[in-house]
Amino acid sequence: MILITGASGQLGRELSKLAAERGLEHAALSRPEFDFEKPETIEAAFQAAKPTLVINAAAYTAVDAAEANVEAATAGNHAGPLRLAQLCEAAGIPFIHVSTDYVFDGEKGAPYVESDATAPTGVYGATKRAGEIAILAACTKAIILRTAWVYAAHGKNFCRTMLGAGRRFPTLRVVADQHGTPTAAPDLARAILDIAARLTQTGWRPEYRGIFHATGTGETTWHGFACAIFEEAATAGQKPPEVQQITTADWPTPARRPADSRLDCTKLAQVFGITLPHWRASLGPIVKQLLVLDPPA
């Protein structure tokens, strides 16, 4: 039995869908049944599911709002996941937890490896990093996957936001000096369940423990991502807006984003034999799904 938390989110929905397609016994939970801000629901959900593996896709992900909501961000990214990790440890089962590129400050100038020093620039990244540390201290069979720029055909994400804005405005201004890698939620879900399959096949091995980077292959900027989104949308009949390049300084936000949060995913390939597809290859199908849900005028 796989317990999937955060089932209403982008990744959680894809995990639930793929688990069902693969015929995996699973329980997919989200609020109000499972809520990190209500600690009593964590143990209740765990005991009811009696899992053999937990995949935590639940988190507090509102990057800017976290600056003014430290308590909620801490519950969602640190205290709550820690309690889940402790339950997994007590049960002797693996715990797969999803973290973020925002644990880094983006000043390295090259893709980050898992052993690089962290330096979060905001509350969101700081609480996610605190969660990583706590989980590894509490759970012997912990796997932490840092990912980035996640998007899907549902939920709130950059791809969906751009398509909506492109319908309303002839010109958009998008930051061009932040670098990273878009990661399609279906690709990440597939990688996570492939890891779960490996655990079933081989049993737990010491090399599985720790932090791994898991993003789409390749790199771009938010501006480059936006342009690619509209290229895909144009093939389905949506007229593209003009997408102007701006700097981070031109678009101030409460939380400072890392300028270059590219992640090196070599370790994931070496240990689990998993490489996520190139971000550009995964974009088209999701844009087309979004346009089916909200077709061009």
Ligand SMILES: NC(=O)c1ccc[n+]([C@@H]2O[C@H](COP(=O)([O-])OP(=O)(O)OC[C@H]3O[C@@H](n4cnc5c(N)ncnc54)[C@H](OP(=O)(O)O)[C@@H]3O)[C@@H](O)[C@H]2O)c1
Second form
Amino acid sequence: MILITGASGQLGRELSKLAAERGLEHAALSRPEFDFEKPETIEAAFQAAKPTLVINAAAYTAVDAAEANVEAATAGNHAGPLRLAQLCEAAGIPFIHVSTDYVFDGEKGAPYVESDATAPTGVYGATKRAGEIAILAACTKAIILRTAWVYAAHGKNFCRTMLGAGRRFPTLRVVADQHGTPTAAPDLARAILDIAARLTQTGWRPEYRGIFHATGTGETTWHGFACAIFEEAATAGQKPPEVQQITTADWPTPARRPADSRLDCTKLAQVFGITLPHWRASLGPIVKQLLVLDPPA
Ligand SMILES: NC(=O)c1ccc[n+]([C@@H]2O[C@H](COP(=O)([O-])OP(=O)(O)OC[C@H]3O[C@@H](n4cnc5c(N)ncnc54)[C@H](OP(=O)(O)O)[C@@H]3O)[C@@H](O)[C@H]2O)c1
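Could you present the same protein in the form predicted together with the named molecule, rather than the form predicted alone shown above?
Once more the chain from above appears, this time first in line as the rest of the complex follows.
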């Protein structure tokens, strides 16, 4: 029995869908029945599901709002996941948790490896990093996947925001000096359930424990991502806007983002034999799904 938390989110929905497609026994929980801000729900959900594996896709993900909501971000990214990790430890089961490229400050100038020093630039990244440390200290069978720039055909994400803005405005200004890699939620869900399958096949192995980077392959900027979204949308009949390049300084946000948070995903390939698809290859089907849901006028 796999307990999937955050089932209403981008990743959680894809995990639940794929688990159902693969015929995996699972319980997919969202708020209010599973809420990190109500610790009693964590324990109750765990005891009711009696899981053999927990996949935590629940998190406080509002990067800018976190700056003013430290308590909620801490509950969602640190204290709550820690409680889940402790329950997994007590039950002797593996815990797969998801973290972020925002644990880095983006100053390295090359893709980050898992052993690089962290230096979060905001509350979101800091609480996610505190969660990583706490989980690793509490749980022997912990697997933490750091991902980035997640998007799906549902939920709140850059791809949907761009498609909507592109309809309303003839010109868009998009940040061109932040580098990273978009990650399609279905690709990440597949990687996670492939790891789960591996755990079933081999049983727990010491090399599975720890942090793994797990983003799409390749790299771009938010501007490059936006242009690719509109290329895909144009093939489905949406007139593309002009996408102008701006700098981070032109688009101030409450939380500072890393300028270059590319993640080196070699360790995931070496230990689990998993490489996520190139970000550009995964974009088309998701843009098309979004346009089916909301067709061009
Ligand atoms: N999105 C990104 O670009 C990105 C980048 C790097 C890493 N990540 C990480 O990837 C994971 C999945 O992200 P996502 O994009 O799927 O996020 P998402 O779409 O924002 O979904 C977050 C999920 O967590 C739930 N949640 C929020 N606060 C909670 C709380 N206090 N207690 C219990 N559940 C709570 C949400 O429930 P409601 O629906 O009720 O709000 C939702 O189900 C997270 O760990 C995130 O930190 C995401």
